[in-house]
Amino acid sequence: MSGQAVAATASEQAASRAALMKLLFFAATLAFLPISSYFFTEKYIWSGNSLYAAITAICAANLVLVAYIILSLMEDQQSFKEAEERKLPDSKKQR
């Protein structure tokens, strides 16, 4: 295998690892804020109204959500443009 090769594969654990752990990391979160947000404010901001600790919970979530997606759009940004500076000596050098 080229050196060349090697470099590609090892990037391309390193993407996945951090894909991986960028998952995890917002499924846990997911689970979590949520719910501890629920029973954080039913007892102590909404005093034991749980329809406002249901909205607060539903609001956590939805935070959660979009973050996770402003995330990877930055990422596939940010992967795209390092895909277009590869390309563009690559087309230089054909000429």
Given for the second form:
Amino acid sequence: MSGQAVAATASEQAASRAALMKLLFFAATLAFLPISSYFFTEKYIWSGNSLYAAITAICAANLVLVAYIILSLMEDQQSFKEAEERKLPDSKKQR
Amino acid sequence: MASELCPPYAPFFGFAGVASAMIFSTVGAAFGTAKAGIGIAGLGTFKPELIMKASVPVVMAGIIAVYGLVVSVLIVGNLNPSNYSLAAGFIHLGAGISCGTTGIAAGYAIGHVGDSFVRAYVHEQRVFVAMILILIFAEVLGLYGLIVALLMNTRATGLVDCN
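For the form predicted in complex with its partner chain instead of the form predicted on its own, what are the coordinates?
Let's see the whole complex now, leading with the same chain.
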């Protein structure tokens, strides 16, 4: 019993560390991606037109938001499946 | 004609526009982040596995600050200490204020909506889609201010030749 409890907390720690890494990655992306895409596209793609560069930066920021929402939805589906798989062997043991 | 339409204090209004775009949108984003963070802290004590999904209001409030940053960088790129007319200064000031104060409005809405929905998310998980929908409506308020700022900024170039 105690071995199973230790294994459960270790996997919980790994899961929380993965979630923290994801959050840090999205925070860094939201900080750097829009402004760097503004300067990069202004110089190399739109040849000095700053309006198009600003629109590109806004699209990049909203892309980060959509990616975050999709990732959180996928993670929720995955944890739901894991909870279902964990319930099945327990119900078999009770027989 | 040159000194009337292009006075030496004209860049003051341009720089005030840059500052107000950044300052006001950051105020809105800070309020949204803080208020939603209070709700997430409440949710975290009961269901810590939902924190990742519940942090969506915080990300949306961060995007409001990104709007202000982009408008600031855009206006700064068009500023010029010489050959800068007073009309261009007023246009840049209007662009900065429009982006900044709509950012305050959007951040205020995101904060209250995020806080209430995240607290409800503890009890009922199906409110997540409704939360995303209402947060998107709150976010486009800041987007409208950004669009107006971009439109105004395109009018500011090539207005008056000071020389």
